[in-house]
Amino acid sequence: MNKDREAEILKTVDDSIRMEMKTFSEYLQKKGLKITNQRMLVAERIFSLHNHFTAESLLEEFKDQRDKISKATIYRILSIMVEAKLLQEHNFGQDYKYYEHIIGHTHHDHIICGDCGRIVEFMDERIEQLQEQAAASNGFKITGHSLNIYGTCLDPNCPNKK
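Supply, in the form predicted on its own, the structure of the chain whose sequence was given, as a single chain.
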């Protein structure tokens, strides 16, 4: 894809994801990877999502374009985006990974229901402070962490209960 085509694609995307798309495009260039229509189309869809998703659910978003965007293409793009630190990959104890885009999103932790699979994001400053204290008292400086709490949601009417 040439620079003019790339600029044309970036002009058509929503303002809220233009920075993320530009960051992805610059990462591809830096790594010597091609900026393809498929990569940009998938990136645009990912950056417009505001929840956790799987490779399979992302592939479903492109069901009308399966001749252009294969499962292998989706997995390659996800891998590139994780490497570029544009996506975070989560293992919530299922047989598949979840992803979420992280540019412009604040740090948060997760509570995952083991029955229905519902994922709740939360941030509690008290937990953050306890982690800092634990790290300091053991001679560590925190550079990152992931906290996933597993449980069972208490809503008896949960539509996703197994």
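Numbering follows the first chain given and starts at 1. The term rigid core refers to the maximal set of C-alpha atoms that superpose within 1.5 Å between the two forms. Just so you know, these numbers come straight off a predicted model, no measurement behind them. First, how it differs from the form predicted in complex with a further copy of the same chain.
Hinge assignment between these two forms, options 130, 105, 123, 136: the residue at the boundary between rigid parts is 105. Fitting C-alpha atoms of each rigid part between these two forms shows the smaller part swung round by 17° relative to the larger.
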Contents of the next structure:
Number of protein chains: 2
Amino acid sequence: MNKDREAEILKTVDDSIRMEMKTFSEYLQKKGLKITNQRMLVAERIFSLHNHFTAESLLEEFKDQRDKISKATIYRILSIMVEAKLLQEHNFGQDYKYYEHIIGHTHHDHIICGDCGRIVEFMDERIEQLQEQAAASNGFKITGHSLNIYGTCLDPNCPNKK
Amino acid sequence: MNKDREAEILKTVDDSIRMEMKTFSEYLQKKGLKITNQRMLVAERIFSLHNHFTAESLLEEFKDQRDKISKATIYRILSIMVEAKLLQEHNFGQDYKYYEHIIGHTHHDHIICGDCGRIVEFMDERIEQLQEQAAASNGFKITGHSLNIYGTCLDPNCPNKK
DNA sequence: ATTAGTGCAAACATTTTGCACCTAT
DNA sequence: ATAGGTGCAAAATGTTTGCACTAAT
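Same protein, the form predicted in complex with a further copy of the same chain this time rather than the form predicted on its own?
Starting with the chain above, the whole complex follows.
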């Protein structure tokens, strides 16, 4: 993929994610990594997703495309994007990891419905501050945290409600 | 293992964990599960541990014993004890699970040192309550939660400090 | 031309399972 | 006697890696 092709992809891309795509390709260049078709296609797909996804579900998105992308490449791109801080990795207690893109998203925590798997985001500044305090009073400097609330959603319209 | 053998083990066991052992064997009986040598030995070891451990580290504890216990059995016992709510499973972001026994322990969250791997427990009732609120205002009923703070311990005596 | 990326299949690490044998009830 | 447990090795699962080939620089 050359500069023209990159420009072409950036042009066809939805307005809402053009900035994200640009950030990613700039990151690649800065790191001396190549701007490949696969990387652009996967990034485009990721930035278009508005849900948390897994390596598997992402791969699934390319199943019926003429542009097949291998599982190995998916994992390799995920790892670059996490490194680039464009993507955040989550562990919701299952055996596989979840991801979500974080460009332009502010920090938040998650509530996961044990019935339907729905993931809701929330953020409480008071909790954040109490965490800072807890870490400090135990002699730690925080580098990150993960707060997952597991529960049952009371939504009667929940699609997977048992 | 018969009743006598069980009684014998319970007798030789350290005072501090006799209650826990009793709870476990009662659970087994109630569920129609058998009280085996392996189950008693593994439970005894687990209740004696005062740190978070993994399946691997637990297996390691039996490496040089005349009573070898297979990996499969370790996993099977862990799963029974989690089911019995004697053991809690944790995901600290690694590829393997951590466990800790929770009989007589009150709920707490964790701070994990990225340098030395040390795990510190803490608990802040205010955070707990704010979580309840967050869940409720999003229409969820909490079934559990996991709060892990990742950080760097500032302890100059930290054994693994880089 | 050079360096890096891709796809495939094989390797990995952790956990689970099938099965023949063994033990608690 | 019988239902259930154990150990072993094989399978399963999610992820990573070696390598020959291909594409971006």
